Structure formats: C-alpha cells, structure tokens
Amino acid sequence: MTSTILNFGSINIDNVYRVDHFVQPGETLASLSLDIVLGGKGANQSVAIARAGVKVKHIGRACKTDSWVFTQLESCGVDISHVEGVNEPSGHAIIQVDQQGENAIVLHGGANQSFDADDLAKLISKSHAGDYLLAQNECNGLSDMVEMALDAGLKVALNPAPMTAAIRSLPLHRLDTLIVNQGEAQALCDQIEIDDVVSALAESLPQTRVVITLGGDGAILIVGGSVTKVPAFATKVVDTTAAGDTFVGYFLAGLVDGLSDLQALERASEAASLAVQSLGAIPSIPKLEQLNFSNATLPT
C-alpha cells in the first residue's frame, strides 16, 4: 500500500506586496500591487505534494470565516479531512517581493498556534505504521507531534523552518528525512564553513536522511555517511516565495514514489527552479506534467 503523508503545517493568508526594495526603518514605501493568496509553510508544501500526484492529508486550522481557504486547498487536491476551523484568527504573512524576486516574511500565527497534545494524539490515532509525517516549526507543538509520531511507528520528515533553539532538543536522529537550508544547517551544527557544517551533520545523524538546501548552489545530500551535491537548475527568478517549500513537498512525494534519495533530489530541484519563475506562493507551484524529469535519465 503506498504510504500517506500526514503534513502537520500552518495554513496563512499571504498579502504579497511588490516593492521596488525592503522598506527601511522609518521609511514609508507604496507597494507596486498586492495579492490576497492562500500560504504558509504547511500549505505550500501540502499542494507541492498533492501536485506531485501524492496523497496528502493536511493537519492544521484556520478561522472558520475564512473558508475560500479551505476550498482552495482541497481544489488542489489536498485532503482536509484533518483541517478545522476554529474562532481564532487565521495565520496570515505579510511578504515583500523586491526587483530581484527576493522576499522578506513577516508571520502571524494565529490558528497555527492554538493545538493542545489531546488534539494532536487524536489525530495521530488515525494514521497508519508507515505513513509519513512532515512537519515544519510554524505550529504550536512539534515536539509533542515528533514524539507521537515516531512512537506510532511514522516516518517523521522535518523541514524546522522558522529555526529556534527548540528544534536541537528534538529527537533528530529518529527522524528519516531531516530538511534544511544553510542558516538552519549552520544553526543546528553551530559551524560556518559549509564542508564542516556536512561533516558535522553527517557525525551527529548517521541514521537520518539528511538534505541542505543552497538557494542558487543547489543542494547536498547526506546519506549513511555518503555525501552528494547537486546543482541548481539555471532559470530566471521572479520570486523565491514558496521555492523551498516546492523542493520539500516535492522532495518528499519523491520518496513515496520509490524515487531513489537522488531521483527525488533532482525532481524537487527542478520543482523549484520553476516555482520561481512565477509570482506567488501556491500560484508558482508546479504540476508533475510540467516537469521535465525522467527516472530513464538519472543514475540509481
């Protein structure tokens, strides 16, 4: 039976403001145009795995007033069945794009931050010994959802984005697949220089499928001890919104499609380079037909 993710993640509503540059302190700066879309880390990397042709069951909350977000998520082939609605505030994002497609995030968790244990238990009771769990840092609870999970007997992916000092107490080396850029490479590690920052994380977590995210320089792989980069796909950048959280959902789905750990690394690569290439978070997501990826065409 193929596997299914459970993704434990926010659900935001984005207000994308194009901008000539960052806005400075002190500084009052008109938006070039705004957008109103569904976001978060959760969202976005739910519709990347649903996208990726995976089946996907989302576990997170919005206000309940909202509910053009739970239609957008569930159009996108996304299973609700584990998404509520609460009287709480939505989470919601206030995101600059600049010229240069580079993007600067303000986060409001709202509903994101409103799950107790007893909530997450239930939850977790309905899943399956071998179904993955993903999760990211921008709901309430991780710690108590990690430990669930793996004593259910989940595969536990982690994308511990935004980075606190809390995610080194969790219990790394049970994870299988542990997701990070260079910041939070370097942060978990406390090293500076790229090759000790892998050979730390290769020494501290030899059971746990490690990948580190480069931007532009692609991406490492850490396996058993066994290291593997690969490069970034060339392309133009519009905006980087939601690149990363393109390359976990995708990177994931991969897994579960029995990709080998580098299939699936050059799939999620490409996912990427042509998430940015478009404006928005979920908008710039790709579909698998729209990939150029062949299995025929990678090494295993």
Contents of the next structure:
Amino acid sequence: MTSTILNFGSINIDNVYRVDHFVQPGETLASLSLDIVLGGKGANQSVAIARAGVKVKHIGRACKTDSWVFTQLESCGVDISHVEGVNEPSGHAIIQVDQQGENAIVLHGGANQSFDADDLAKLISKSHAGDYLLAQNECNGLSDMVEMALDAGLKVALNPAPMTAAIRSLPLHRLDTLIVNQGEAQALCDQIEIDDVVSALAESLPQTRVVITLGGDGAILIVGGSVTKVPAFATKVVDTTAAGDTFVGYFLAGLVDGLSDLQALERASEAASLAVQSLGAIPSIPKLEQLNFSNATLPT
Ligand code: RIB
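Please supply the corresponding structure for the form predicted in complex with alpha-D-ribofuranose (RIB) (the preceding block corresponds to the form predicted alone).
Everything in the complex follows now, all chains and molecules, and the chain you saw is the first one.
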C-alpha cells in the first residue's frame, strides 16, 4: 500500500516586496512591487508534494475569514480535511526579494502557533503505521508531534526550518529523513567545514537518511554512512523563496513514488531549479510535467 504523507505545517500569507536592496537599519525604502500570495514552509511543501503527483494531507490552521487560503490550497491538490479555520489571524510573512533573487523574511506565526497537543494526538491516532509525517519548524507543538508520530510507527521526515535551539533536543536519530540546508546542518553539529559537518551527521545519525542542500552547489546525501554529492541544475535566479520547500516536497514525493534516493534527489533538484525562476512561493512551484526528469542514475 502506498504511504500517505501527512504534513504538519505552517500556512502563511506572504507579502512579497521586490526591492533594490534589503532595507538597512534606520532606512525607509520604497519597494518596486508588492505581491500577496499563499506561502508558509508547510503549505509550500504540501503543494510541492501535490504537484509532484503524490497525495498529501495538510495539518494546519489559518484564520477562518481568509477563505481564499483554504480554497487555493485545495485547488493546488492538497487534502485540506485537517486544515482548521480558527479565530487567530493567519500567519504571515514579509518577504524582501532583492535584485539577485535572494530573500530576507520576517514571520508572524499567528494561527500556526495555536496548536494543542491533545488535538494533534487525535489526528495521529487516525493515521496508519508506515505513513509519513512531514514537519518543518513554523508551528508550535513540533516536539509533541514528532514523538507521537514516531511512537505510532509513522516514518518522520523533518525539515527543521527555520532552525532553533530546540531542534537539537528532538530524537533526530529516530527520524526516517532529515533535510537541512548548510546553515541548519552546521547549527545541528557545531561544525563549520562541510566535510566535518558531513562526518558529524553521518556518525550521529546512522539510521537517518540525511540530505544537506547547498543551493547552487547541489546537495549531499548521507545514508548509512555512505555519502553522495550531486550537482545543482544551473539556472537564472529570479527569487529563491520556496526553492528549499519545493526540494523537500519533491524529494519526499519521489521516495513515496518508489524512486531511489538518488533519483528522488535529482527530481527534487530539478524542481527547485525551476522554482527559483519565478517570483513568489506557491506560484513558483512547478508541476511534475514541467520537469525533464529522466530515471538515469546520477554519478556518485
Ligand atoms: O520557505 C519560504 C517560506 O518561508 C515563505 O513562503 C514564508 O511564508 C516563510 O514561511
């Protein structure tokens, strides 16, 4: 039976400002444009999974009056039966995107920070051993959710973004999959040089599939002590927002789809390279048919 992916994650309203440069302390800066779009690391990853052709149930919360948020998530192919409308304001993000396509983000958690451990326990009790639980770090209750999912026999995939000190207290050694960027990987093991980071994670998490994304420098896969590096797809960068989320969603969808780790990595890298070519989070996430993905195994 194919695993279901449950994604416990944030839903944000992204206010995306194109700017000449990131605003400096004390400076008032006029933006070049403003787009208001659906985002949030959780929602982005759910949409990436859905656009990769795999079923995903999102567990999340947004303000009940923001009906377009629910409609849009559903129209992207995400099962929203576990997305709750609440009285708290929806989470939102203020995102500056500069001329190089880099971003700087300020978050307001809002409804993403309103979860209750008992409610999460009820949701987990309805899941099946062998299903995937995916999570990021923009919702409260992450530690409870990870522990409950592991105890219920779910495979847990974690993208600990944005990184906080509390992530180090999670049972990372029991995860199925951990996907981190370079900064998150460095913070997890107190190492700076990438070779030292890779050795430290390989040693401390021998049972966990670890992927370190390196932006334009590709990605590193660590499985059972074996390390594989893959290059990035060269591309023109318009906006890097949600490129990492696209990668995470496509990678996990690839695993559920029966791809090998390397094939899933290649598909995720190509999807992320397409995502950086347009502005915004969810609007930039490609559909599977936009990829030229072939099943060729990558060189190690
Ligand atoms: O990863 C990009 C996302 O980070 C944005 O959509 C924003 O909402 C923040 O959560």
